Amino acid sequence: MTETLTIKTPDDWHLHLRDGAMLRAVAPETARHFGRAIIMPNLVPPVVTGADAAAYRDRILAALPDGSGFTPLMTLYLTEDTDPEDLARAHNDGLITAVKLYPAGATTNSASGVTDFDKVRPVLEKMAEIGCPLCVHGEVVDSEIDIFDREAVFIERVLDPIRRATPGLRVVMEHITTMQGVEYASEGGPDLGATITTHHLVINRNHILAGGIKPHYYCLPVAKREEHRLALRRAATSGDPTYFLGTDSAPHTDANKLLPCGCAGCFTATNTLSILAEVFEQEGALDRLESFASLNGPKFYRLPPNDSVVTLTKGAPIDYPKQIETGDGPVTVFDPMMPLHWRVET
């Protein structure tokens, strides 16, 4: 008997689209199944002003298939030189939806990020005043901190002090990967949300390292122990509105993933909904998939859910492409290491 599941069209609250030939190749992969997405600003050079955001938005719209209803939700890249008034104008005009905080050196194209958090306090205070959310890459970059502990230390050293010093600042803990992240988010109140990626629901650090290095599973924040993955699964499938989908789908060409110092990121845009349906079914929580993928994010961002719906049908395993071709070279699609039975009907 055919099984179907119909949900409000989902949104992706953390997405990398890159630029140029890569943008033109990957944007349709997300637009096929999602209504909106928070677009990461870590281009080279980064998106730091309202004018930058407007120009990047126009390039994204030009890369979409004809007739696409997908809406890119733009962000600014927070630097120690960010102009609070330019930010406020861009937010009040509806040009940007949020601002992204990268600790300098934390991940791909984060060299322009923040080193001295005291220097961005005026910007954070302005954001609290106007209700503009801050999306946080939550890792410290100190060389003495073990890479598997960087998220927990960031919460203690950086995030909690920022929130205490800036009442009313609305914060999204992006791509949480630890039990500590789950616990902090669950106790954070209505001004704190947390995104969880597709791939962190599937892989732990053994998948990267055991039996040989698997570069296509290397991401930042890096996948942690199995106990942390299970905590993320419990959070995502709980129905708690604190948690919502942010895929952090991050395309890199295979050539760049396979370098001696390879790039961090998993490209999941192509098969995310099928993977999520499989995960939620495994957890006995298919009835909560809509909350995680389609309702909790809009609620936090004070936006209405999408009016449209998507239907997933369960059947024979689906053969997704192993790669997509781009003008910059092939990009490997994330392999969840399990059969995917839920197909998104178009």
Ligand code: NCD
Given for the second form:
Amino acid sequence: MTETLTIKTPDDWHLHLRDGAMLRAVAPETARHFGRAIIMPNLVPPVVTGADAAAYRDRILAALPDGSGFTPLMTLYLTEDTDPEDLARAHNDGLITAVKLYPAGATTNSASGVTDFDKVRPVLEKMAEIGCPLCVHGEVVDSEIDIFDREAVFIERVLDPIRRATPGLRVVMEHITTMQGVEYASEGGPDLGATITTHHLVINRNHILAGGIKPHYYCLPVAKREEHRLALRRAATSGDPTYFLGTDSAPHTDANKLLPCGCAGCFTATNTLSILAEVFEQEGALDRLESFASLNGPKFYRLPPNDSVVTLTKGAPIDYPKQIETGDGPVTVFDPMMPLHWRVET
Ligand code: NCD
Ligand code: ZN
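Form predicted alone done, so how does the form predicted together with the ligand look?
Shown next: the complete complex, the earlier chain at its head.
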């Protein structure tokens, strides 16, 4: 008997689509399986104004295959100069869905992010007033803090104080990677959500560093110890509406990954759904995949789930490309180091 699983079409609540030739190559990979995605604004230069977001949205729509029903949900990149009124207008017009906070220097193209959190206080207060969610890259950047501790320290030193100082601010802890992240999110009530990536459910830090360095498993926040990966798997498969899928699929060309100082990011758009089905099956939680991938995110963002459905069918291990070609050079697809048995019927 064929095993099948039909779920509401999933959404990706944290996605990098880039621009130009890379955008044209990667947008179809997500649009094939997903209804909507929160689009990260860390372009060069970043998406900082409503006008920037409108122009980027048009470029994304132009990059989609004909007949695609995919909807990009746009974000603004928070800077110390962000104009609260421009932001409020873009949100009220439905042009943007959220705003992204990068601590300056935390990750790829974060140089225009925030250093002095007091400077963005008026913007955060405006966001609380209008109900615009803040998506947070939760890592401190202090060189004296060990990279494996940066998420836990951020929660204590930055995130918790911001939330206490800004009642009503709706916050998404993006790509949590630690048990501290899981715990803090679980206690935050309905105004706090957390995304979990596909790859952080699969890899721990050994996969990056043991037996030779594996640049394709290097991303930010960096994968942590096994106990943290297990905490993320429990959270994702729990059914708790706090946690939802944000793949953080972050394409870089192999030329830019395989350098003495290579870029951070795992490209998972192509095989994410098959990987997730495998992970949820391993955890005995296939019946909760829909909550994580298709229901909890819309609930947090106060949007209806997608009307359409996708069906996954279990069978012989599937084939998927090891790389996708882009006009900028090949991009390696995330290797989950296990056969994937769930095919997404399109
Ligand atoms: C992202 C990128 O490449 O834009 N990289 C990553 O490792 N996740 C940036 C980010 O989300 O931190
Ligand atoms: Zn990201």
